[in-house]
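What follows is a single chain, given as structure tokens, in the form predicted on its own.
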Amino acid sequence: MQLEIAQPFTQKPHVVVAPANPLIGNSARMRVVHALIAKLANSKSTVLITGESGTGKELAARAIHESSPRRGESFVPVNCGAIPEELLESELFGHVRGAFTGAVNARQGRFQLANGGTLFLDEIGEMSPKLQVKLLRVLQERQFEPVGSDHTVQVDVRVVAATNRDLQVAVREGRFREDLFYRLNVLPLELPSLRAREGDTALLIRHFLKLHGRRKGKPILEVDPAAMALLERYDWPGNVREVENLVERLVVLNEDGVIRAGDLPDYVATNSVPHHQKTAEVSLPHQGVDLDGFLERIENGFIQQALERSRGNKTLAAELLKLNRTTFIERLRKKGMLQPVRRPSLPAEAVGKMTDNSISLTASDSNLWNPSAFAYADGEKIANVSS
């Protein structure tokens, strides 16, 4: 079965209809960001939004699809990392009956519903290298094949991705495609975390608690000034996102119309992460890792940086690391790190000159470091290492 070129759609089942809602803030960053946005919305470049989880990555990409020529087109999202690659390229580039088992219909792809509108890719940084090498040729040609087709489909769709990953990154460790990185980082816009956006939280609890208050049915809270100063105070790890969760918490919760600090969660008014945000700052690559070496070089790394610190003193390094002096030094045995410095090999007169002022030659007893056996991450080297 052959598919028609993608045309511009009357009606349109994925069809996701822009909020009311725009990008609540009015620090000094945020007014960077607008004024950002106003630019990329009047281009037809990809953009490549970036920030932390719950920044507002897709708020952001409809304010400019809100804000462009392609305002009365469709705005498609999809999250990549929430479906799974063998189920992924249909989804974006639709497919043939009889494509696969269970193709029973032929079915357009997202791309083809963006048609004539602005296609956000989600979690761009999940997409598998077999859909990288795809993407990056409908970016190029703005023409791909649908899965089980070998009918080639244009469409004009303008591509905004986001990540919260640093994609440079996956790039150096081969787990994202270079020339896919600098075709999508044409127009890069970076959302700041809301620890960076002084004075915006306040702004965004009494907007939350409208709106979620309007939603529950309930008259608008207030926030008496103690509770808000223990929001303010707090980092918000989960940014944005756990504002709006948080007050639609309060909002249920409350009964008579004040928020108060002793309705906020321990968390907060300790200013210390919650339980169920405690995730790990390294992430596992999709291709493994040796968990061993990587532990040893964590390990290592932290040894470097401990007689870095103590100029070599191994009974301090071994505090700042909280063992014992002697369970350090076996360590450092073990690495190869502490090995005895060979001396010189005096000529037969000076020996006997030192013999003739009756001057000991019996070595210390002391392990002495090899200042070579460890090299800093600055390339600089201990020269003289104390006990």
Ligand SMILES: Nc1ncnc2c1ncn2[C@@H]1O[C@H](COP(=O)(O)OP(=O)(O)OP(=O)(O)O)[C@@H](O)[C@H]1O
Contents of the next structure:
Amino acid sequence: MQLEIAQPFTQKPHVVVAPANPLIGNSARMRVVHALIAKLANSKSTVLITGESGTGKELAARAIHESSPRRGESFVPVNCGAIPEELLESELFGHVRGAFTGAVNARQGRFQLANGGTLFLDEIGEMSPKLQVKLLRVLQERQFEPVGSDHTVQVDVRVVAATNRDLQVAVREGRFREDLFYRLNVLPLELPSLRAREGDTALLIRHFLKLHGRRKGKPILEVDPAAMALLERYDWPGNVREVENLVERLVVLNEDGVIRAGDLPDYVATNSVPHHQKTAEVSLPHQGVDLDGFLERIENGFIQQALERSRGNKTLAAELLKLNRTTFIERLRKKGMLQPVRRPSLPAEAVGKMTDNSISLTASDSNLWNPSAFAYADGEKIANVSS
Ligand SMILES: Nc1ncnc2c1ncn2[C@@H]1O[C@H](COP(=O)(O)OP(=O)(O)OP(=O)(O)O)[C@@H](O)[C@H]1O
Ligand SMILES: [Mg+2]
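Right, the form predicted on its own is done, so what does the form predicted in complex with this ligand look like?
And the full complex, kicking off with our chain again.
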């Protein structure tokens, strides 16, 4: 077996022209993120970025690369969730000619393209068990064999991975290798949801007003105080991406230079779940849907209701949700919902007798499986759950 040392890739596939840290945010949580990015940029160790959808994980990965000594080399992103397993292996590690049907020519993989630079493995939680084994070896030895080859290739790549899933839960459920989790989680970076970033919504709105105003050749819009108050109060389930999309729409539609409360969509004005996220009866919107954010809000809503109904008794709440108590507490901890509850706990018998007309936790199983049933029942409550 021969060992091939990959040379730094000269023809850069992704030249990122960006300031070292483009993440807007001045809240206490984001100041911690900025400080961490500056710190971990200088290390070669693997970073695992976690956070809800739209919180800026990819932007943070780019910021780490741009702040690191590798900034002159390639930043190569791969979305592990978007590529089928067979293709992902060849995409990451490359293949030799004839390695599989259709492999007419040899092809370098992303690991080689990122040599000397940073490989961003997005949606790492979606990776198949087979590829998890192969990735573990690269992370340990910086070596791999392209598909169909017995030549070992050595690379110098810094790996930054990201996920909006709870990988620790995936490990417990046997879907993600524990050894790989620890290899990835050397330097963890958690991006807070927008709900946890006080003051950042207004900053982001102004930032995107400038950005999209400039892009569309329009003067920068003003936001009147009533509209800004509504925007700041809204929960932004899709986080920064949702802010950006809405601001872009407002810029396009605006005619008189000022955004007023009446220009905002109803779901923002009433801080409820956007209609397209409420029910599966409407067809999937053209631009797609933030499925993970939606499912997470349903989960948060049920957790909150279970805790309310059990008066904070976690054992009973876990039972209501058919979860093991430890798994339930771990989930609460991850979601920042593990606050001390001062009300006295109820005994188990009392909880069973409680009823609630509007909450689908008491509904029959068929209701639980009907998205429209719980979406409408929970609309208000889900929107008000903080993570
Ligand atoms: N702090 C921020 N400052 C400026 N723009 C941001 C910030 N965070 C996110 N964005 C912008 O919001 C959009 C979504 O960000 P990004 O793709 O990095 O999120 P993500 O966490 O990777 O989302 P997903 O989990 O859905 O992949 C992008 O257009 C990004 O540029
Ligand atoms: Mg992403």
